[in-house]
Every structure is written in structure tokens, then in C-alpha cells.
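First, one chain by itself in C-alpha cells, the form predicted alone.
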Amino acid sequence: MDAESLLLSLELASGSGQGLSPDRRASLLTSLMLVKRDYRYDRVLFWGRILGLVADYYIAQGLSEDQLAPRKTLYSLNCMEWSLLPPATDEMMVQTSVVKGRFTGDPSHEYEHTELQKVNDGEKVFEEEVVVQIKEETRLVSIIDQIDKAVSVIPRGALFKTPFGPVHVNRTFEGLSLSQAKKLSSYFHFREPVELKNKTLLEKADLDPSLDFLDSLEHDIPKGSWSIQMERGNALVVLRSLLWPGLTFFHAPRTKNCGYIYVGTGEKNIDLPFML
């Protein structure tokens, strides 16, 4: 959600029982603003709160003006002081992806994982157990981009790409009407398209190059991963992921008011196929 319009974003959000008590509310909307000019980002949004067993997690990510470049991301344990995390790796990912359970809400906290290595000595080959120690602050980076390529949201139509390659916030862009809003086909994933590259010229015959660069939510695997739901008297549309349990995306038809939102414990529901 931008960080330009955070009361009214948390109001739109709030049906899900995700809210920000006043104090920190007034410390996001004033550190937020000075993270935007003192980084120079022209956007800068709260991207939400992982949940510790000590501390909470708040976590904003600065936008260029190309809006699909890669973000910085930052977090805060008290909404005032940020501190920039590192771009994710490869290396990362398979290196946090043996850490389970909660978030302590310490990053300097280090997790021990034994995993077995081969040790050569001469010709023989033999296993040694090694004890690999995992900072927490690498795994927040890690969940951070795994729920960014997954389930971060936004309308068709509020970006648009120019001839040129750069894609920009489109400012024409006046909501989805009710019936659009209602179907998951005019949602798309806020991130590089992946899937858009393997369609054929007869599928892609019919997207408008400049607003369906995307990758849409409908195709997501596995099928019902969403949950749509109109609230308000038809005058506000939710969706809610059911395999990051806690991501929350809103949108009020024929307005500009869209947004997500993640409040969780940065556990993924990893049962999701059984359930549906």
C-alpha cells in the first residue's frame, strides 16, 4: 500500500482484523516520508509486518520510477529507525529454505542447521556433520522476495509499459469497474512476468502490450489459491491468498484505492493442495 495514502489504506485493509495501533501509525506516516526523500525513491510503499515472538518486523520497500526494477526493501522493529536489507540470492533462498517455525524479532539471531558433508581424505570418502548457522535477518530477505514472486497484487491497468520498456504507474487509471472487479482475471501479479512467456502468438493475440504485460491471477497454481470477496455493500473488493496465509489485497471499484497488505507469521501454508 502507498505510503502517501497509509490511513486510508489501513482503513480499506482493516476487515481482515490487520490494523496498527495510533502511535505507530503516526511514527510509519513520518518515518515513510523521510525514507522517500533521504533515499531519493519515488515511491516508497508499507509492504506490512511479520510477526516475532519478541518483535514485529515492519517492512516498507522503495519503488524507482521504473516500477517493475528491482526494490529496495527495508524493515523497522519500531517504525522510526529502518535499516535496508540486501537483495535476495539463489544462495539465500536454498540456504534459509531448511529453516522452519516463527520469526524471533531479533535479526541478529542465528539459526543452527547439521547437514551432512563429504569429506575426502585420501581415498576414502567419508560423512561429517556440520553445524551451518543461518541469520535470521537473511531469512526475512528470503520470505520477503518469496511472498513479493507469489502473491503481491495489482489491478490491470494501474501500470501501464511505454514502447520504450519502462513501466509506469498509469495515471489515467480510474478502478476496475464492479463486474471487472469481481473476477480474478483482472488482477496481476506485481512482479516480472513469468508466465506470459510461455504463451503462444494465438493467446497472446488478444493483450493489449501495454497494460497486459503481467502475469494474471487466475492462472495460479494450485487453482483456488484466492479467495474474492466484495464487502461494504459492493463498494470495496478483497482478496485474500490462502497459500501466504495474512496477504490482503483491497480494491474500491471505480476509484484509485487499491493496495496489499501482509500481516503473518512468514509461514506458508504448504498443505494448501489437500485443502482445496
Given for the second form:
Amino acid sequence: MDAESLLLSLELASGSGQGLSPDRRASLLTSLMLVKRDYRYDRVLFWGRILGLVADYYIAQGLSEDQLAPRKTLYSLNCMEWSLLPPATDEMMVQTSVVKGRFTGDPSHEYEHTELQKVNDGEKVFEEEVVVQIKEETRLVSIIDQIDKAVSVIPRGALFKTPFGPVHVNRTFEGLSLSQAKKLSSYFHFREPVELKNKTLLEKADLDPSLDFLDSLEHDIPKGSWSIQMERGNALVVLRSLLWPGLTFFHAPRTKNCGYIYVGTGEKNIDLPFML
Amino acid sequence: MEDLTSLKQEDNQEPEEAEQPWEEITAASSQDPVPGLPEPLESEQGPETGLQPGSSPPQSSQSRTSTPLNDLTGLGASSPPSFPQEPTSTPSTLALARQDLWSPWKSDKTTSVIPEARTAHSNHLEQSSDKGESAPHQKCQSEGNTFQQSQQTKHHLHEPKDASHNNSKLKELRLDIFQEEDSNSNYDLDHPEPGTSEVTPNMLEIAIQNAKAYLLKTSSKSGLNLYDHLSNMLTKILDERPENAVDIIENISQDVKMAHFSKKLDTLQNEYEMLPIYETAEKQKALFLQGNLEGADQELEDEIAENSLPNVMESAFYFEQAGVGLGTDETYRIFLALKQLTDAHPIQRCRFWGKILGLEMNYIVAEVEFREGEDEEEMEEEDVTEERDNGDSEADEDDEDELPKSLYKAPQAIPKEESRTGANKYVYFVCNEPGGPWVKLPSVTPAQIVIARKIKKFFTGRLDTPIISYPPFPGNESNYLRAQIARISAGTHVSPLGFYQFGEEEGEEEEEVEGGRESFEENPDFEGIQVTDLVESLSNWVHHVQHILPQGRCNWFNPVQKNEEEEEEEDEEKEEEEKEEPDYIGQEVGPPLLTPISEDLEIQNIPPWTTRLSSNLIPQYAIAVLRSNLWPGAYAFSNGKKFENFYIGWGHKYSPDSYTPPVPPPVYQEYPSGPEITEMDDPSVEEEQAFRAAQAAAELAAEENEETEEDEDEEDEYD
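Now the other one: the form predicted together with its partner chain, given that the block above is the form predicted alone.
Now the complete complex, all chains and molecules, led by this one.
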């Protein structure tokens, strides 16, 4: 959610129950301003909160003019002092996929993982147990990246692509209409599109290249991994991800207010197919 | 004509500005980039400077009278603010220039305009059309001027706004004027210029008018024309004044086009779409009004005395400090809904238990304790259904007398606990939204709890949804919901040590009451515990809800057929040892009531509870917050004296390993293995031949014995 409309966004996202306490809210309002100034970001998003055992991580992201460019992620333990996280790489993803369980809340904590590695000793090949240390920071980076790639949402029309390539916020976006807001196809993944090329030519013909350049949520696997609800009568549409429980996306139809927040343990819900 | 009205509005709004020194205006006009008619401009100004002072006084007087004109002709147009902001540039000079030309018209207009704007419009039109023939000179000039304006399209702002409904009419008029002009061979006389330059403005005029005609051409596909579209677009831009409009011009163009089409459907669409909002608002309004119906003072006193309603707002305030909560408005509505509940049912105590999220709708859960003797209705219904089932099964057995009877006996169903005891201590009501009807959840049976532990399903939000799972859940979503609520309560409802104490009527501690003590009461001497103590040590918190045994009950029930059931239960115990307290084989015993939560088992090195102070910055007023790691979404807070529990989440337990559905049990041995039913292999060819040979040999031997007796007959029989 945009740092500029933080209070309203938190109020709209409060249906999921997890929000921020007043002192965190107040500290965020001030510190995100400072972050924006110091790092010179175009927009600062408050991404959410990852609940750890000892402490919680508060995550913010900074975006540059091009909304689809890789974002800078920052984390903080007290909503005041922010530290920049390294960008996510595939290597990190592989490394941290073996770590399970909750986050501890201590960024210097290291997970130990024993792996069997084949070691060549002359002609003999034998397996040795190697203990690999994985830092919690790395895990944090890759989880945030995975969540963004999988379930960050933006409504159709909120961004538009300029002919030169960069993607900008659409200032004439007035919100989805009610009928559009209830359909999953009006929401897109807020990341580089992966499935666009797989569409048939017929489908592509109906698309507007400046607005429909992202993947829609409609074709997410497994089907039904999004819960779409209207709250407060029809004044607010809330999407909750079932794959990463804790991610809430809200949008007030016919207004510009939209945003998403993740408050959760940072674990994927692998049992989803059993639960549907 | 639109042009007239627009220009007149300009005039009316800018009397003072118009009267500002001409020098500025003339300076501006000299910089006028308008191609084609620079000369006529200046030439117009020449003769009109003399006229201007004369016309300004009537203009100023008219400015006051014409403000109602503005309001009326404005018709929702937001133009007035934009105009004073305009720089005094050439168009305004043109306006001024034209003022005196149309001042006779103006005076006519102001008198007629006040009653109705539209009639004023039509008056203008009539006037213009009347005078059009008589004064083609002025018209053409106006056309020329308006065309200049069209090149600086700003001034056509008023066209769509004021007379959007008259658009077609005006267009026709314009076209009429065009035609008049075209047919009127004298049009070139209008330009107050020396005759020598008549030829070039002629060509220019034609060119301009051709261009305008082209712009006005309606599209064969959409019925729009470019002229109107551009004017609409620029109107919108000038109204809204977005930043960097040039970057979003295409989007604005699209929006204007879309708006053009969707207008007709507006009323229909609005009505359809807004209804659900209004319905919900109506329901919620009922919530707010319920208090007003009971006006008597006595009832008010009764209400206050009853005090069955909890102070939800206070708890919500504390939970907000912890970062948990539904938002103040939503909580208040839930508060009112709870009040509605307590008014409708005879409730002794009520508590806002929490919110369970579902796929289509969510559940708001209230934990309720009825007054004595109020909830006996359910019991009778269930007995009736049980009897019916028994009757049916007997009938079946009679028909199948000849078939082998199955010796399978289902393990005896463990009876559910009585109301007000164990897992059924409280009654739960749910509703989907505050303002919606409260539905009572049925009591939970041990079988439901046992199977609820083995499945993991999302709630849909509708209570009658069937739960399709393996092992098959005995019931629908309302039962599953109730079972999960029972498990969550048993696992996560905690209170500070000493808040509750055992009642002294229970008897002495030496008696081994099966299942432990059940009742507790508030400790009147509770002095509170320091918040820091509550955070540091988990032993300062105790469970005040009975633990549910693996059997599914809180109080152990000893089934008659011990062997089978004990085996089954032992298996269940082993499955659950990782997650819950270890139970002894034999009688199932769980931790007694009011055990501290420091005794809770960890899950794979994760402590079962996380404690936090709500604020590190102001510790003297902070509260202690407990968060369960076993049931994500369960929270408890205490400020030393008060405490409260709350749940918000999907209703599932946490497990670091992924869920594995249980394996179906092995097939039941229905028939004892015996020789008459065991299958044997069919004999192979060799075996058969050997058998036949042996048989033949036996017969041969038997026949040889008989040969001596009957020689003649045997020879026949051999063949």
C-alpha cells in the first residue's frame, strides 16, 4: 500500500484482522517519508509484516518511475530504522527452499541445513554431509520475492505502459466498476508478465496493449486460490490469497484506493489443494 | 448559438478585466500566433477602440444582471472559474471586439434569460437566426472569429457543457449558417478591409471553412465527429487541470469517448449496482435503531443491571495496541449486533469470540452462555433421530437373513458431552456480517472433533456446505466450524494466573475426579500481575478451557467394549503426540484445568506462544500480548488486571510439515479363513493328466477285479 495513503489503506485492509498498532502506524508515517527522501524513490510502499518468533519484520519497498522495474526492499524491526536488503537471485531461492518453519525474528540468525554432497577425492566419489548455513536475511529476501511474484495484485487500468517501455501509474484511473470489481480477470499480477505470450491470437486481439500487459489472476493455479469478497455492502472488494495466507488486497470500486498488504508468517500454504 | 453564449459569458465574467488597459490587450494581440487573420484583428480593434469606452458602461451594468445568466446558462458547467484565469490574450480581445457588436442582443437577452436558461438559449438561437439574415456581416465575422477560436480551441469549452443537450440543434444551426454563408455571395464584404485584399482572405476563408467542415464530418462508425470530440476533451482537461496532461491525453480521449456512450444507461446501471450497498446499509441501520425502540426507563435500568454484554470496544482498544483488530467502525457494528443477540435470547454471558475468514463470506463468532434451563430443546430432537436409525437397520437385516451376516461391529459411538460441560460448555452463535441474522451452532460431538483433527478444509461462509473429505466428516460446515471453534478455544484460551480459581465446592483435592475439575470462578482477590512478568514468563498464564482428549471429549468416557476402542485410541494418541500433550494409554488424561501454558509442548523447536509487550517505547502503559504459534491468529492480551482472548484467522492449526491425508484402514476380515472358502489354484495341465491317469489306473484295477465275474460285458463297456 502506498505510504501516502497509509492510514486509509490500513483502515480498508482491516477486515483481515491483522493491522498495525498505533505506535507502529505513527512511526511508519514518519519514517517512510524519510526513506523516500533519503533513497529518492518515486513511491514507497508499505509491503507488510512478517511475524517472527521473537520479533516481527516490517517490510517496505521503494519503486522508481518505472513501476515494473526491480524494487528495492527494506526491512526494519522497529519501523524507524530501515535497512536495505540485497536483491533476490535465483541462487538464493534454491538455497532457501530447504528451510522450513517460522522466521525467528533475528536477522543474524542462521539456519543450518545438512546436505549430502558428492565429493570427488581422486577417483573415489563419496558423499559427505555438509552443513550449509543460510542466513535469515537471505531467507527473508527470497520469501518476499516469492510472495511478490506469486500474489502481488494490481487492478486493471491502474498502470499503463508507455510506448517507450516504462510503466507508469495511470492518473486517469478512476477505479473499477462494480461489475468489473467482482471478476478475477480485472486484477493483474504486479510483476513481469509470464503467461502473456501463451495467449491465443484471438485473445490478444481484444487486449489493449497499454493496459493489458500483465498476467491476470484468472488463470492462477490452483483454481480457486483467491478468495474474493465484498465487504461493507459493495463498497469494498477484498481479495485474499489462499496460497500465501496473510496477503490481503483491497480496492474501493469507483475510487482510486487500492493496495495490498501481507501480514503473516511468511510460509506458503502447500496444503492448499487439500483444503479447497 | 453556442458561440454567442460562450462569448457572452466571457464578457459577463470579465467586465473588469476587459476594462483593463487596452495596451496589454493590443500587445497580446500583436503576439497572436493565429495565422490567417492577423490583419482583420487589428483592423477590428481600430474602429472598435472608439466604440469600446462607450460599450463598457453598459457592459458593467449588465455584468451584474447577467450573473444569473451565468448561473442558469452554466447548467452545471464549471467554466466560471476557468475564465478569469485566462490570460488576456487575443481571444478576449475578440470577445471585447464583439461585445459592442452584440450589445443590442445582450440587452434583449438579459431580460429574457432569467426565467429559464433553455428558453434563453432558444431565444438566442432565434435572435441569432433572425438577425442572421439581416446581418450576415456580423455573423460571418463571428464565424471567422469563432473559427479563429477553434484554432485556439479553448473557447469551445462552453459548447458541450452548456448546450450538450442542444448539441444537435446547434450543430444544425451552425451548418445552416455555413450554408447561408456559402450561398451568400456577399460574405467577403464582411471584412472591414480595403477591397484589394479581398481575394486572399477569400481563399483563406474557404480553406478554413473547408477544414472545419472536415472536422465536423460525422464518423460513419461511431456517429461522433472530431470537432465535438476535441471540444469535449479540451473541456474536460480545462475543468480538471491534470498535471502533465500531454502525457495522458490518449487516456483522456478514451475516457471521453466511453463517457459519451455510457450516459444513456446511467440510471439503469446505477440502480442495479447500488442495491446491495443499500441493503446492507439498511440492515446496519436497523442495528443502530434497535436501541430506540425500548424507551422505558425501567428497561434501561434492567439492561444496565444485566450486564451480559461485554465491553467490546474496550477489548478492541487493547487489541489495537497489539496490532490486532477489525477497525473501529466494524467493531462497533459487531458490538451492536451482539447487543441484538443478547436482547433476542436469554443470555447470561456473552463474549465476542472472534472472526473466522471464509472463501465467500466470513463468520463472526459470539460465545454465549445461556441462563439456566434455557437450552434443552436440542436434546430431544437428537434422540428421535437416533431411534429412527436403529429401526431402519433392523429392517434391512431381516431381508438379508440368508446372506452371511457381517460380524463387523462399529465401535460404539462415544456420546457427546452434555451441554454446559466440557467441549459444549458454551454455545456459539455466528453471523456473516454485523446486522445479519445470528445462527446457533449445534453442539459438538467427539466424533466430529476427532475427524476435524484429521482434515484441513477452508470454510466457504455458508453453513450448510457439505464437507467432502477423507475421513468423511460427520456433518456439514456448521459442525466443522463448531469443532474448530472448540479446538481453538481449548488450545488458546488463556488467562493470567490467579484470575480464575477453582470453586471450593468441588470437594477436596484428594478425590480423583475423572477428567479433572471442571468449574472455576473468578477470583475476587485477584491483585493483578505485572505486565513485564506476564511477558517474561509463560507460567503466569493458564488455560481456562478444558483440554480436549484424543477421544474428542474433555471428560473421559469409558466405552463398554474396551479392547477395540483402546487400540484405536492408542493409534490416535500416537498420531497426535507431536502436536498435543502426551496421554497415557488406558484412561486418557489431559492436563487439568488451569495448568500454566509453559507446559504446552513445542512444535519442532518452535515455542507454542510468543509474548510481546505492545510498545517498547512507552513501557509503563504497555500491555502484554500473547500470540499463539500453534493456532495462528489466536491472541490474548492482559494489562495486569484485565484480559481477553480473541481469534482472527482461517481456523486452521499450524504445522510445519505439510498435511498428509490419513491412510484408509486395512480391509476388514469379514469371514474367517477356512478350507471351504479359501481359494485354491486350479490344477495345471500336468496335474490334471496325472490325476486322470491315477484315476484310470484305479478304475482299471477295480475292473480287473470284476473281470473274472463278467467277461462278456466288460469288453463292451471299455469302449
